[in-house]
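This document opens with one chain alone, in structure tokens, the form predicted on its own.
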Amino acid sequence: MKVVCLGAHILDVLGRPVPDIPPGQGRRTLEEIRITAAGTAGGTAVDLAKLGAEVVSIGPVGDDATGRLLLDLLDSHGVDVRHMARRPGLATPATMLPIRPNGERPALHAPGSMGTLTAADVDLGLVADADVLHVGGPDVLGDFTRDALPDILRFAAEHGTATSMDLLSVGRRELADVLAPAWEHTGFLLPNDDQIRAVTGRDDLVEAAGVARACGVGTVVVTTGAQGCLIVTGDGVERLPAFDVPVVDTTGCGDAFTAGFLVGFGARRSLPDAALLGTAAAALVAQGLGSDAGIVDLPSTLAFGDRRSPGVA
């Protein structure tokens, strides 16, 4: 399975547990600090590679030490980084995440070069050759999302490449108008519940998914945290529960779900079975620190899911 991950690639620095920020010059000793490749394109790329996909990443990075480290981390997991867009003189997108004892993850983010991607950075030959084009974080890519992304997604669809999309920010109501031209050529939209509500202005998740589907999205899969996920298609609505696991850090759970779902889709599983593989991947990530925690490979992820839902994975 060949996947192009286009969009937000971020270097995450995470520490846990952080019950509060010490006042003044105070100091707190943590159990763990990690640095990971993350973002709704970068984190998904790493998880896809771990699950056996052949992955190419395309996204903007600076020429700083942060960028070199991010590229090295992606490469160490087998992600092809030769097509990343280097931006001389600009900073690489990075985030500090003080993880609370209950797994919540407030974020301190510096976008750096995030909004500098252009159509010229995207090799359409790679898109045509891929099984899936996954767009991560179109809500933070600036003018690229309006000016270039709809044509790239249309090109992918015309060349038989499946398309998927996930969001990065919590979202804002005016984003629906910005994203609508891209949604027309999006096969799978995989936001979380807060994101789809904020973007569509609808509290009911089925109604919110319906707004995206009315714009052309084929299938909307909404992740709902501990409640699992919601699959909305033209044939109806299906709900899948989450696995009951001890939560260390929820960073990257959405990226892991997307990676598992896409691998399931690539293996021609039904949508519920693909979502179950995504749920297993997300549950593994939730038990460790960082967006790449827990997932080792596809066989162990399948075995993990099978122990919790026998006969499905």
Ligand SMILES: Nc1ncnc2c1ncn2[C@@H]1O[C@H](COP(=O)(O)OP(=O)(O)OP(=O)(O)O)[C@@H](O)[C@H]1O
Given for the second form:
Amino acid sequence: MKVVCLGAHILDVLGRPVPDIPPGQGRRTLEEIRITAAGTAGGTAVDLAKLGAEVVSIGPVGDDATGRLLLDLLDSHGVDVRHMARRPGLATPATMLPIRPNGERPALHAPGSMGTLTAADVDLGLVADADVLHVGGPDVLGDFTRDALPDILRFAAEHGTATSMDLLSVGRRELADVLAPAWEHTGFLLPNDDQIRAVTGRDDLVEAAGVARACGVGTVVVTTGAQGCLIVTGDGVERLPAFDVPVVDTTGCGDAFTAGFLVGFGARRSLPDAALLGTAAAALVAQGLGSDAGIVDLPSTLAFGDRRSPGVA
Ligand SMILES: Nc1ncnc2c1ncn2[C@@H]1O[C@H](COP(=O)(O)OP(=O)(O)OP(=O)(O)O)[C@@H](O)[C@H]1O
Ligand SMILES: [Mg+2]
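Shown: the form predicted on its own; wanted: the form predicted together with this ligand:
Everything in the complex follows now, all chains and molecules, and the chain you saw is the first one.
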């Protein structure tokens, strides 16, 4: 399965446990600090590669040490980084994540080069050749999302490439107008509950998913953290609970869910079965620090999903 991951690639620096930031110049000793390749495109790219997909990443990075490290991490997981867009003089998008003892993850983010992607950075030959085009973080890609993304998604659809999208931030209501032309050509939208509520202005998740579907999205899969997910199609709504696992850090659970879901889709599983693979991948990531924790490969992720019935959370 070939996937192009287009959009937000971020270097995450995570430490745990951080119950609070020490006052003044105070100091705290942590159990663990990790650096990972993350973001709704980059984190999903790493997880897809671990699950056996052939992955090409396209996203903006600076020419700084952070960017070199990010590319090296992606490459070490087997992601093709030759098409990443280098931006001389700009910083690579990066996030500091002080992980709370309960696994919650406040994020301190510096976008750097994030908003600089243009249509010229996207090799349409790669898009046509891929099985899936996954767009991560259209909400943070600046003018690209309005000016270039709808045409790229339409091109993908016209060339038989399935399309998916996940958001990075909890956007605002105005974002819906920017995303609507892209949603027209989006097969799968996989936001979390806060994001779809904020963008659509609807509190009820099925109604919120309905707003995106009315714009043209085929299937909306809303992830709801420890509760699981909701699959909304024209045929109705299915709910799938998460796995009950000892949580260390939920950073990247959504990215892992997307990766598992897309691999399931690529293997022609039913939507609930694809979501089950997504749920298993996400549960593995939740048990370690960082968005690349936990997942080893497809057989062990499938085995994890088969061994444990969801519904116990
Ligand atoms: N505490 C948890 N226990 C078990 N599974 C979890 C937990 N939190 C998340 N998950 C799994 O991960 C999936 C995605 O989680 P969530 O809705 O938090 O995504 P997200 O907010 O997009 O995360 P991120 O943006 O960091 O990748 C859920 O559907 C669920 O299967
Ligand atoms: Mg997410």
